[in-house]
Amino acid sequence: MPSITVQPNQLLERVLTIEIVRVTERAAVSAARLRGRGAEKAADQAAVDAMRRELNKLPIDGTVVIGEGEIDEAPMLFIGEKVGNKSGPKVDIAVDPLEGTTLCAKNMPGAIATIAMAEEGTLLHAPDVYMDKIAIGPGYPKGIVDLDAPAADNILRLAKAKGVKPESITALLLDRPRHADMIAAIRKTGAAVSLITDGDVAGVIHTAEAKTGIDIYLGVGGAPEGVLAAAALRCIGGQMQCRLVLDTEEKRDRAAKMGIKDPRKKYEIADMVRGDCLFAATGVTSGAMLRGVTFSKDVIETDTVVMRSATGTVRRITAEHRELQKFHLD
């Protein structure tokens, strides 16, 4: 048979099309089975250990330049694991291996395993800290909503560029006390506010769906978080603003350390993801995007959506997986 020669963008869209749904997949799995326990730490942990088992068997040569966990201390792929059996490409990878640690931990809707991967250099590299957030869904000009501009304004703006009134706007906000202003200020333009808990991944996602009812979000969340949910954007369109919250010198130092030479830059999609990239998330409890991880004597099912930004795609993956062969515990 004759031999094929595969190109290495050819070799990154096989790799960032089939393989790294695995990679969530396995993830989700492990950190569901300890949904409702109530234990953050150890479905946080359950997760990031079956996301690197499945890294490193990937043809890949891949480092983590956004990782999960220095903000509250739970278990890391850590910034700057390298990955993958080192056979193919260079890449770049941003995890968040359960993002909803308690959501899962209550069992409550909306827990997700997500991974983002491009080429090597072209995901923003940043330390796991906090960064302020604003996103809307595609098809509107560019700069009809502005991180720096006042919730009340973008809201206003955007209900303009939609032709409705304000009170047809609905706000995806974190419910957190940092953002108890900003929401009393979108409540005062008639604006309806949908507060989350956890999930600002899929709290951005939702903007660009049109099925979720959400038309922006808003507010102070991870930074991780942040670049997953660029690189989603970035696959399927709209607009997003976000800068890093560095407010010690300590951050401010770890981020120079990683090249950010302006700690108050305003970072845009292309900002944070740049070139092909692929971003992939796995349901672990069920929730507006994702069906939860089930369970039945002999199959378990799993729902993950895939996309691709070089051509737009996006696949959504049902798959049973037979748990002796696929799923038995390490």
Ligand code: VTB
Contents of the next structure:
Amino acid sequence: MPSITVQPNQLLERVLTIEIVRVTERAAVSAARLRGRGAEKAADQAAVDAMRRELNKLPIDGTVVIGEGEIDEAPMLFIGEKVGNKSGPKVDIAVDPLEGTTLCAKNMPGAIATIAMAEEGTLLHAPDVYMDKIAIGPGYPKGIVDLDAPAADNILRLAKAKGVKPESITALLLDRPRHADMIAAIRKTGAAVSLITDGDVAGVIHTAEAKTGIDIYLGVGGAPEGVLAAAALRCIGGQMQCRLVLDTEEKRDRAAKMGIKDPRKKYEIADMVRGDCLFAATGVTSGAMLRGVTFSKDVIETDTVVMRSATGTVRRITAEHRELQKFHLD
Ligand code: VTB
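So that was the form predicted on its own. Now I'd like the form predicted in complex with the ligand, please.
Then the entire complex follows, led off by the chain already shown.
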């Protein structure tokens, strides 16, 4: 039987796979304590504080490249912030400590705490702008869908590749007025449209999870969320194409300062995540991908998915936290 040899430099990366679970778990618990309070900012801040504290314990020399905002706003976990205890490898980090602040504030399904990590210089440094996205799950020939093709063509081509009628295709989009024409065009093909109010990191990942019944993700969402989703698809397979929406001089300037030379560039997964990566997400409220945090008398339970692109391993980790509950730790 062939054995898998672990190189010394891979050892730390494998350890970090488990360590980043702690990071998203703690962010999720802190946000979940504020579920349903109608307090978006407070829940987000609680998740940010917890994530930052846990990140700073890790043996990494990390730079936040996708974070809570740009440096002039100087929030915590801003783009460019250094995290980690500096004793380990130089890494790029993308975070969304509370993806779906509104979902959490209203205690609606699908809020998560999420992170991606990769070797320094390999994650796209994207400004906090919109991004046009298209994504499908694994198992299709490359190029079967295209960001620049009409939505209806993409649905028809995907149906053909899947060997089904368009009626058997389900597309997922953010429920926004800007998508009205696209939704109408997709429905005209006979395909079903599923709408989400927020949370398109999970939305994109759903295309790679057969149990969700989602075949394709389409539309305009946040760029930070796009890079996080690309990291997940790099681990589990699937195709994704994206383009930043840089529709003003000011946005193009901000992007240029982050090293983006071509504002119209169409990004593939390999352009957004240029090497091996780790991805983790913990449920804050229950959704199709993850269960939300549950609080009982002695135990807090979390549900996390963690992925490693080097091997494509996906772990689902249900954790019981006793100390956190006993001492009411954040
Ligand atoms: C999406 C969604 C996020 O922002 O990226 C969306 O995944 C895009 O922005 O959860 P608009 O809300 O302006 O459409 C979120 O909803 C987070 O704010």
